[in-house]
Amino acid sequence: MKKTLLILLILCAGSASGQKFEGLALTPPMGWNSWNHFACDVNEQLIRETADAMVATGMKDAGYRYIVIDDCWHGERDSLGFIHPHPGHFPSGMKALADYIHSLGLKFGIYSDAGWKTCAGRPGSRGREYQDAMQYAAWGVDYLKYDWCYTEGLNAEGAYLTMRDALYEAGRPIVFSLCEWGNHEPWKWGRDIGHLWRTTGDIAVLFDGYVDHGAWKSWGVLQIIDMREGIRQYAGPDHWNDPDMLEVGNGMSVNEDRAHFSMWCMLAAPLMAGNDLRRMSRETLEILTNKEAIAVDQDSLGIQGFRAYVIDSVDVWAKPLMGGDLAVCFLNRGKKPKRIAFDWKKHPIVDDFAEKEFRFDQTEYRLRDLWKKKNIGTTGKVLRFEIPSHDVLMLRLTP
């Protein structure tokens, strides 16, 4: 009977017609995830240490909210079909884990595939959709990243379509992360399914080329940036291009580190740590918590940034800001240090997209250095600084 009556639950929450639950991401989210650093070695203590070190390292305080647990968390089906975590890895169980994580006041984030299995070969979640969103709810889970491995014959915007109609049945709102890696184009068909899509395939621990794993490839951060040039019409409050999580602290130099968390924030992207919180040197904790580039990340005109003017090795990116303000973000490319002389007067920054125009003959913006944290004069004078390799100038303007 039991059986039964669970079969006829499913079965009318799937003939329901489901939505996005909205207003979840209107800025980028933020928070960290297992994968980059750890893989498949996942476990409730590590998830517990992390949580904790989120909140003493001042993360929680910069904006970070989101404990995700990637691949590999997954144990057995039972024999009613509902998903449990590995009893030796997660003996408390999720429930425990994720009043943990609400107890510090951040949220919690879990993983599963559109296919039948996850890409690191544990149960997906294809046929099954209902059934786990149900599980998720009950678990307490406020943020799910839906992969898109073993999907053979599946149609990407129905699959992710089914998954979103299940979260929304199950009533407890939570964040979608579309993880389709680009291929079907889910920036021109995610805004009313998820809340976030990846632009992209896998972010290496690379700031200029790409490691090829055979029957596909990881990107390094400037591969990246260049892959997806001409959607950040898509993007927005609620509706975010993911570039892939943030591999700061995981092996490239400070300098890499400054850029490659420079550029997310430019291009309005969900800022996912993805090191390990509990051992982060000095320069890492610095860069994930500088509050002045996180304040572009965050700003609540939700405008993707865009490359203005090339010159030379030297990328130009501007996004524009609430209150008339404009990030500008020199970014050297190069493998050496680079001089450059920027008149401002010269090169007005012109968005068709968003509308805006600042034509710094016609009106003067002081500057503030993000990462130096300090004004460094207006655009009434030529710019004049080096910037070494693989860095960044992260400016603010302020009429």
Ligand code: GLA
Second form
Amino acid sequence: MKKTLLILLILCAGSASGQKFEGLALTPPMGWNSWNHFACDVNEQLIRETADAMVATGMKDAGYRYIVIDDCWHGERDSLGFIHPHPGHFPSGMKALADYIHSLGLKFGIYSDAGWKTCAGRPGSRGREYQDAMQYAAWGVDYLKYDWCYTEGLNAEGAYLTMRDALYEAGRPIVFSLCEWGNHEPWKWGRDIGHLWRTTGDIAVLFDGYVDHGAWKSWGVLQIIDMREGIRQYAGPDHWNDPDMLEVGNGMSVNEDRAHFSMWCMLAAPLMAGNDLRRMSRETLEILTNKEAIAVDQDSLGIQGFRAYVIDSVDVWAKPLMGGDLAVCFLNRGKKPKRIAFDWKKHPIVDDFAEKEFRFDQTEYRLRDLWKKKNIGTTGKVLRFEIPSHDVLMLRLTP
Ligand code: GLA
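What would the structure be for the form predicted together with this ligand, given that what you showed me was the form predicted on its own?
Now the full complex is given, and it begins with the chain already shown.
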């Protein structure tokens, strides 16, 4: 009798042992992902060259760490069910690739799907979660993006929980990125399961509008920003809202790329570059490596910003930062340049969620322009400036 009880207890303890690896993403993850620029055209040479470029361009110095191969790295499962990379595209295997990436001081990420197949039709992890997690751990994977195609009839929370437990059981700390497009409100249940969760469908290389693919749409920067207002209270250190990977350098104008990047920083979004790091314009690199903008994203309070005011075509976004600082970003959504005269004293910033107030009639703040990298006065005076169409004025305020 005692023996049966003991076995039962061990079994129960075993099944309840699943948890997420804590503390892997205390600030939003930064890195690069292959999908936005290369889609299925991935191979080990590209990944190695990208890792090299991340170091050589200074992106590693700016904080980027993860090199993530998205869909289409897969070959077949072997007779025991273990997944292998495509032998023609990854002839040296994933372990060798991971070792190379690690030798540069970077981290290695991979992609799978909770369903039968990935979105591009490669083998999914359904029914093979523990086996795949073991394989990833053996390869030296540090980050898993887990998609949601071919999941008819699956319960989202349960499916992501299964993979979380499988990763934990495999024993290697792996950042778990939930890619379920916000369909089942993952911000409400994802906190103990993953480190970040996609909040929307896919981003497009587009500032304002959407691309219709028939069965689904991909979204412009403004649409993604607007689509999920009201979920900032669910984000914080180790559990982030993910508005999707960056399209900086993939074809929008420099103004639009700058506005896109600034807004992702205001949203405390994961910063996963999605362009070809081997061939970047000077402007693209300057945007991606603006350390003062990145510091807003990576601020250790981990507070997601919010829209504080709307002045015609201009949104005024605010994000409280460490040490009583505040980031303020004026975003011109319009098609024309916009002149602004902003009287700080008439525009207090009150963050009910973070319980912080910035009252400029009581405290004066110094203003720093994070793109011009210049101090531009204080909140004591009315701020007069013009913002080009689809661009920002991004400031850091210090009391
Ligand atoms: C989905 C995801 C994308 C990308 C593709 C790969 O659309 O949302 O980010 O991973 O699948 O097929």
